[in-house]
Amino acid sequence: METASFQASFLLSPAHRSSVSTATPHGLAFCGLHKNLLSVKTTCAKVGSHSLTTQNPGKSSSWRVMASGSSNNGTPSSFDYDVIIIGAGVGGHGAALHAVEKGLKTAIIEGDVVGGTCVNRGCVPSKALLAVSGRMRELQDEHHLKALGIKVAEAGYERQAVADHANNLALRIRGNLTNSMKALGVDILTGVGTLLGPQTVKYGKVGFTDKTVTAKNIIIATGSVPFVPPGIEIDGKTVFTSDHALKLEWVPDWIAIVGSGYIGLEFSDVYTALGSEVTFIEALDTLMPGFDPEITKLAQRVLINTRKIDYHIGVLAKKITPAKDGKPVQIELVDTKTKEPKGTLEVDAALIATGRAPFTKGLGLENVNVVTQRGFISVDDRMRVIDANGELVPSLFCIGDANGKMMLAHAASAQGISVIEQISGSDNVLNHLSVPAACFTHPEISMVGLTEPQARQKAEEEGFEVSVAKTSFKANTKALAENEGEGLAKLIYRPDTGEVLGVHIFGLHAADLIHEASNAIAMGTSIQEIKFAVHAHPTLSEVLDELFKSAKVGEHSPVSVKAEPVAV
């Protein structure tokens, strides 16, 4: 978040699925983190009035579903399009240009603003907010400046110009979007999308006539929106998601964040930086849940106990009222286990940080037998949609948010990505455990595949070792350059093949580095392939190779370990 990002992807907090009705389904992850991906099983779909069947006869791999009985069943006989995609975010938009690439008439359809949660109000506008926060880091320390030889005048900020940085740039990237799709020829259709049956939609904005489009295909990409838990008031000023607070309108002197995920860890990098004194509210009996330990240990120490920041573990924050008539921000807190009251917190203004419920009311979703799991649209591993009756909806597939398989932006994106490739004729699975995600605070923290914990709970269910090893970022020369020496990368590996289980990074420009380990996940390239990969000197991507480097792999192991994707 999209995802990573502050939104585009992230889930319910755990400690608030079971508060809720439309909490995230159990072995989901928070965060974007990948938490509970050892006990989630490939979803298996009966064909019932479909079938697979392969388009291309000399390609094994290939499949299409097919409708039978389509005369009678309410599919069109005819198309508009080959693909409509419901939603124009990341994901949305991911899949129109791969369509168009493969030749496929493709029209998108939105009711709000193209882009989605993530150009909108998550991953662009606050990565323009943390850019400043970055700055502003750095020219309020001294002894950090003192020590590369630099003085400077005391560093402030002007909070409007501030804000109209992060607004003009979505402004200027949903242009981007919007211009993309329509030099390639995809149509933008303007309203609100709603099945009407197989390969059928209706769309139009209040107030005027509806429209209907048929097409071969149908993507659903419609997104989330922020979680509010039960208990919680939201005025928009003194108590807000992070949609409202991407706007900035002001910097509050004490701000609560309930929630230390990674949209509260950037949000009180941000804080922080511009001034306010920060109190962080989690349910859980740790901070930063859903991060691999080791690096929650060192980023605690580096991104919280340095700065001006509180935090209460283990409570609820049962019932938060707005400031009014010259009160403060009450926040009733109660005991997460037991529910005892735990006293009383008055602040300036509260973040609600809880993670993203999905959007997938009003989709007409009971007009092909869908019915949601806690909101969530049901996939199989190839994106298609499962009805009430366990059978794959013929046609009709569903990415991103809205299937809660990673809430992230960029796992959208590639999800509807496969979805095309099979439209097209060309099986394709997306490994979720290849998706990276990222925080970007000051340092950053990045990781892709399995934290230490469940590589270990993996190892002893299948029987076999798990090593790890580490590199620190002092050992690091462009690290040392940027006196950035404060940094950790992990990785978690099997000694006996050689597979990256996972890795996890912390330091500058982690999200950066992330890559070229979640690409050996991806390809299946062994830590003895890797090794052979030249660096340039000196750069930080030279972390990356002493901690490959540094992996003990046993000498008969086999050199390649092509992975079978993962379905989750």
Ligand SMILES: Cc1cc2nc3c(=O)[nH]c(=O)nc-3n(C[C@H](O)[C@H](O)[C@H](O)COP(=O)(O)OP(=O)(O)OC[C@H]3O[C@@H](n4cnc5c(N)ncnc54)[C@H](O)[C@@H]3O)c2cc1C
Given for the second form:
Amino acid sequence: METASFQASFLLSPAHRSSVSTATPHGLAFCGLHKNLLSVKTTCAKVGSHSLTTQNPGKSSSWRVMASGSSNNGTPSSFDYDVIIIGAGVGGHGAALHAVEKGLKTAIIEGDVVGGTCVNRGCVPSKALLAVSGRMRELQDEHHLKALGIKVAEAGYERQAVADHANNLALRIRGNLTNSMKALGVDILTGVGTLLGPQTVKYGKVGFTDKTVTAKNIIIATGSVPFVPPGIEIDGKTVFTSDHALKLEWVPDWIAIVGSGYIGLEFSDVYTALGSEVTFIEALDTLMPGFDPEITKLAQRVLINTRKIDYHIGVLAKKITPAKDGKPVQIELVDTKTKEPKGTLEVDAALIATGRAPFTKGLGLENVNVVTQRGFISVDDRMRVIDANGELVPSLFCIGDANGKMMLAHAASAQGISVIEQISGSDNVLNHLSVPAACFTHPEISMVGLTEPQARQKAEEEGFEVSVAKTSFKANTKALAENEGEGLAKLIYRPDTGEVLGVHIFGLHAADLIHEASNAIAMGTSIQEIKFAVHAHPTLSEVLDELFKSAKVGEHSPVSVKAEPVAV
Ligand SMILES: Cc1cc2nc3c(=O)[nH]c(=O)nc-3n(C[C@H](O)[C@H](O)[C@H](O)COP(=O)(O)OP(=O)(O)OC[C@H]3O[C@@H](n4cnc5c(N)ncnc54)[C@H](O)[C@@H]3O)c2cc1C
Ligand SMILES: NC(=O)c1ccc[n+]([C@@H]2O[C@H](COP(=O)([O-])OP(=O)(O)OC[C@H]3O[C@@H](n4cnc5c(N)ncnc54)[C@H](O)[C@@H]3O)[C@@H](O)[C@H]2O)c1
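Can you swap the form predicted on its own for the form predicted together with the named molecule?
The next block holds the full complex; its first chain is the one shown before.
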């Protein structure tokens, strides 16, 4: 693609996470447990005298005393609710529904609209845009269509209709979420919530008198907002974040995407299918740095190299000025490590996809002696909030993006369910290594557990061997019938025990295929067991069947790589 207005040559230089995080002072771009499973350690909080006394063995609200009082130590002696959740995103919604199922009297406080990021500005509208980009891509791929014997007239799209599809879907899902909570008797309280104590929260709308409510347990689920590094000026028109991009107000001819993580990659799929040329600016020394390196390599070959995408790695977007007075968007670049200037890029638009920042300001955390870590609320592995002294705050939990453990919708919801289980009296710890993640490009990328480098590091520390097995989509009948044989599934496992350490998939419907592997990790199913599971023929699920069958457990073979099979 044309890069004429790019005024200096780029020298690729090695970059390290540490050096990047100094360049993005809050370090917020690199949050998310799925990228750093080995480096995130469970924080061992000092358990104070009161810290484990918060569980509510009772199930129903029969013990609830209607009027709130206050005991000698300042905590209420009776409560309005069994559980109050602050934030009605997917995390809060998941917790609320499970709380009702457990018979707990539940309220949820929302300061904006129900559904939070995922429904209104995240997963839902982005997947609507990606549904369009998938079809556009297929209809524009003459070679692919010809192989199937199909002829179509030139494919086109109506921008506003595509944008409406995304917006209407968000509205519909928001309605579903609201109705599901109302139908089950969850009280939806409108206004911004502020903690007054671990069991007391005030909420209210601007211009109205605040109300105060109490609960035996409070769950913070306040989510996150786009992180914009200092020096980048957002005008919402030519320099914008995903919040604006999802509205698809225009399709720029040339757009720079700063950050090649989930958001950057998914939007590159959308924009290129709709006719834009894309330039990635990535601070680290590789595109898609969070994924397993082998998957990254293949994904780069298919998702980047064959499209109208170029990229600059090992550079930071130091300053971005929106288009004005007839001048295009200006992006000043510096070397990530040395901070030496690396030229200026001039483009029509820039999407800033450099991570997300927790939304925890104004929550009244000072009233419960909690100090955030770059905005994130520290929790233990049961999502119990840890205070400034390292002690657990009684009755207070934090789930979802606000704790930064794993910034995914289903992780937020699963953490919420886990908390409700705990306050209902059954101990429950979510195994984050079993939580899958997926990037909804065409084809998709999915993963669960450890990447190969993470597994090898763990193996070295703990003294065990690691094996790797792989299967190609080229041997799968269904994939070939669809003319979609480009794909790889990779299994990382212990050859001595048959434990699944990680699975990574790139290929058609990878996001759906990953669940067999994530369930295996969650249930502790060994490869010896799972390899006897029967899969319907012909289905894509046979890719995983092949993968598990090709693993060599108990045979002491450190690397078992299945030869590329002959297509059938
Ligand atoms: C473009 C994009 C695409 C994404 N795609 C996916 C995807 O495909 N799959 C996936 O798993 N994840 C995806 N994510 C990530 C996902 O959206 C988040 O991980 C998820 O929304 C986090 O849920 P949450 O409940 O923690 O917070 P949120 O969804 O952010 O919800 C928090 C809620 O709390 C409210 N709130 C905040 N403070 C207060 C307060 N003091 N009082 C009252 N209310 C308050 C907010 O208004 C908001 O409604 C995507 C994100 C983006 C940006
Ligand atoms: N399909 C999904 O599940 C999905 C989709 C979208 C978003 N999300 C979630 O949303 C979160 C945010 O996504 P994201 O893509 O913004 O973050 P990300 O952490 O996935 O990627 C950010 C990228 O930006 C780079 N970067 C940071 N600062 C930079 C700078 N100044 N210049 C150049 N590059 C820079 C980082 O190296 C990194 O590669 C993720 O944690 C993800 O979990 C999930």
